[in-house]
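Next comes just one chain, in structure tokens: the form predicted on its own.
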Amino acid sequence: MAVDGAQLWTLNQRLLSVVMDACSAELAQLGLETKEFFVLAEVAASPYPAELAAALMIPKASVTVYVRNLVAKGFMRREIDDEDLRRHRLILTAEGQAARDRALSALAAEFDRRLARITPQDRTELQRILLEMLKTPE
């Protein structure tokens, strides 16, 4: 039986949306919108606005708005990069780290509830499949 790639993509997107929707109340309690959460979660790995935009696949202008909001909320600060004084490095504050960690915990708990429906072997296989799909084609 052939599996339709578009259908699998749609199912994956639906799962991600359901999990994020289930976490939205917790994110709101933290003072975060969903897309702000993604920025907060990625900033340690991609500390420059252009890198964030590329990593999250969102427009640079949107990153600017989210960063401005997160700075205003005290979750993040901008610092001039010592190696290139024209660039600003984004740094999470202690409050930002705490909000990120709580949001990630909520997300993990909700996703764990979904994963509990499948066997440990299937979870291992799912991880293997996802990692394989994320590899850069040669």
Second form
Number of protein chains: 2
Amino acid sequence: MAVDGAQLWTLNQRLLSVVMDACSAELAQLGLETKEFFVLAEVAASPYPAELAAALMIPKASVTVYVRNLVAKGFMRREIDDEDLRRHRLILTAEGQAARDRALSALAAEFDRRLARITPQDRTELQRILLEMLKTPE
Amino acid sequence: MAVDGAQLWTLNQRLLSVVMDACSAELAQLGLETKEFFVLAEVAASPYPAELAAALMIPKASVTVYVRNLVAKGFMRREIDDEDLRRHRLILTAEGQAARDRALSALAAEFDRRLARITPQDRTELQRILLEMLKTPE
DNA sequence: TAGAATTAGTTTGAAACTGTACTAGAAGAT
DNA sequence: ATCTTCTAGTACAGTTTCAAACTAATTCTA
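Having displayed the form predicted on its own, please output the structure of the form predicted in complex with the DNA.
Next comes the full complex, this chain leading.
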């Protein structure tokens, strides 16, 4: 019997929102909105607003807002990039790094609570499958 | 080496938004916004607004809005429940069922394009893992 | 080196979302 | 019966999100 794609998709969807929901209180305690957290978590890998927008698949204008909030909260700061004066290089402050790390652990902990129900082999399996499905086609 | 929960979570997150993004054009063609689609797809299993809000983990007020739109588009209608006169029983119209089915196939097709990269065994595997992780604790 | 085309990021204004307060009906207690 | 108390759904109003227009810096072309 074939596995139903729509059902799998729904399952996955549900799983993510359950996990996120379970964590949002903890994130709030760190002073982070959900969306802000995504930006905070990605900024090390994508240190410019345009990169963040592309990586997170959200509009540039939204990045502007989230970054403004994160700067106001002291989690990051902007610096003008020497290479290209139009660019704002985003730099995590010490508090920003601490908040990101704590938020990531909270999230991982919740996800791990779910992962704990499956075997380590299954976890490796899951990772392999997701990676495969995410590879950009050709 | 242990599989990193936070990373898995991010992978999964990314996968879902890529798939949803790839489908939104097709949904729009059916006259469905993304959020509306979720309501349309769930209404058969959760035929009252309060149930929908709980199942989809969105605020009651938002359900009111989506249902209003779906009713306006002729995809469903409200009926007063005889058992409890406060309740609105939601009923899919023929067009609603057709749109839901077409939208679900579109989504499944896109997800299947991803699933096609992995073996049937892996798909079964994935389903089993997700189900396990979604089971409500104790 | 001057203009056209591109790109980074922000601002603006309008649409989408949702917390709160509300109305109507139901259920329980006295 | 009446009085809480609770639940279903909606309306309103404040906030969040984002498409489009904009400004500024860069790159390309000649």
